[in-house]
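Below, in structure tokens: the form predicted on its own, a single chain.
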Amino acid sequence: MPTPQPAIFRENTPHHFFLEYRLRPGWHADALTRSLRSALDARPDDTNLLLAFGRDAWERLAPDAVPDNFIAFHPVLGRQDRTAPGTQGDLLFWLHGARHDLNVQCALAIGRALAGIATLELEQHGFVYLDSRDLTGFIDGTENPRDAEARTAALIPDGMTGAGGSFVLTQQWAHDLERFGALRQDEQEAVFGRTRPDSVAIDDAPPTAHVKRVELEVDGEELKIYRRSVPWGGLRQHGLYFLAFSREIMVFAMQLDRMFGRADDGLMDRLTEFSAPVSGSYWYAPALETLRAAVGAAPE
């Protein structure tokens, strides 16, 4: 298999950077590689650096290399005056390190090659919350996939145009940590569908709790992605960038409808009470030798 973007699977890092670019009208392909071997080129050696791609940029850039199923991400519609916004970008820059300093140096250097060819449409500081919990208080991951099965989970297989790449969704969620702080712990649990303390699920749970929404099973085989969310803000703002990656694009719109009230069943996902989406996209994540191809770098 082609070999994935490492900073895909490099775990454990402390600060996370996000930027999502909008390529301007009239740009050309060649102006763009320009940049993003510029914007490659300077990522330090202690920070992990993955660059995706929205379907419009790539088919651009990569016509004979777009993975089956890609599409740009559409507002969904749920129910209850609820939806999660459609912002599709062009560019992901996703920068994760033990250093904060080192990631926003590497950002004014990918901001500076970008110049002229790209707007920033969001720019945004994450970072591990405690022992990896959601700013909520509850652990956030409990049962991602690990090492072989993460990597099942996130990498489009072999034989599939794509492959050694993954499917991104990104989103940004705005907490109201008030209204949920205002809950009962019994009543957060209901929520989630874990133990606040220790993140055990919860048998008997609602069919609304948050897990009970996102787990899928087709035809009896549990579909898994892997995900590598991080709280992001301060006092006045605060939230989830979540972010993960999938063999299988449809999964993630699965999960959203099943979210949003617009599966068979027509329930909502109660989380969507106290948390809201405030952006979202989906995008792909080339590997390695597909990148290299495209735009003469990779970042190792």
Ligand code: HEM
Second form
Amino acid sequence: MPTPQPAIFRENTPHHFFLEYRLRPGWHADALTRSLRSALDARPDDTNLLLAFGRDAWERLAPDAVPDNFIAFHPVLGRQDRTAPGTQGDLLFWLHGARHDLNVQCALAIGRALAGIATLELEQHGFVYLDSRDLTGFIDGTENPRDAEARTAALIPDGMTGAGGSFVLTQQWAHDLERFGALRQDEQEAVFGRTRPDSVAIDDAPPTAHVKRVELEVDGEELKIYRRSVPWGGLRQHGLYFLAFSREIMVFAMQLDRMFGRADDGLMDRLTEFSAPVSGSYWYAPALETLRAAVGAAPE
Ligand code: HEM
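Given the form predicted on its own, corresponding form predicted in complex with this ligand:
Entire complex below, previous chain first.
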């Protein structure tokens, strides 16, 4: 299988930085590949860098290497006025490593490389909080697949267009921690379907609990995604930058439908009472060989 971008699977990095860009109208493929080569050149050795593309940008750069079912993110219109907005971008850079300063140094160089060709739509510092907890206090990642299982969940399989690459969902979620903090601990646990101190599954969790909305089984097969989300923010604003990888984009779409009341049972995820997404994009992170063929460089 072609080699996946190593940044996807490098875990235990405390500092994260996300950049989402939209290309300016009239952009040229030559100018973009030149800019991307100098952006990729700027990566310090100790910083992991992932580069991913929105559907339109990738189709223009590599029309013969577009994976099946690669769609742009469209807003998910949920019940009770709760929606997942679509802010589809063209380029996603995810930097992560041991040092925030190196991430910033790299982000500044990317900014210089893309000046004139793309507009920065979102920049966000993210960080690992305590023992990998979301700011609500709940451990995030307990059921995440590991090692070979993570690769199976995340990577487009051999033999398919885009093999070794991965579909990506990013959503910046903003939390209402005051509202969530007003719940008793057992009420908070019913929201997630797990206990707060040690993330033990609650057997009789209600069908509206977060884990019950996102656990997916189709024809007896459990459909997994590989999550790399991190908290963001400080006192005034805060939340989770949701970042996940999948071999199949429709798994994300089905999970979001189940969270926003668009599945047959019409139920909303209780989490949406306390947190709301403010951005949403689907991306494709090509394998190194695919990226080298399209751009002339890749983040090794
Ligand atoms: C505010 C946003 C979110 C927060 C705070 C959050 C937090 C959590 C927590 C605490 C867990 C339980 C522990 C674990 O297994 O990791 C969990 C599980 C999970 N979440 Fe989320 N999540 C958020 C959004 C999402 C979204 C948007 C998706 C999918 C599109 C998603 C997919 C999953 C999956 C697949 C699991 C594992 C379920 C299982 O197999 O038990 N989450 N999340």
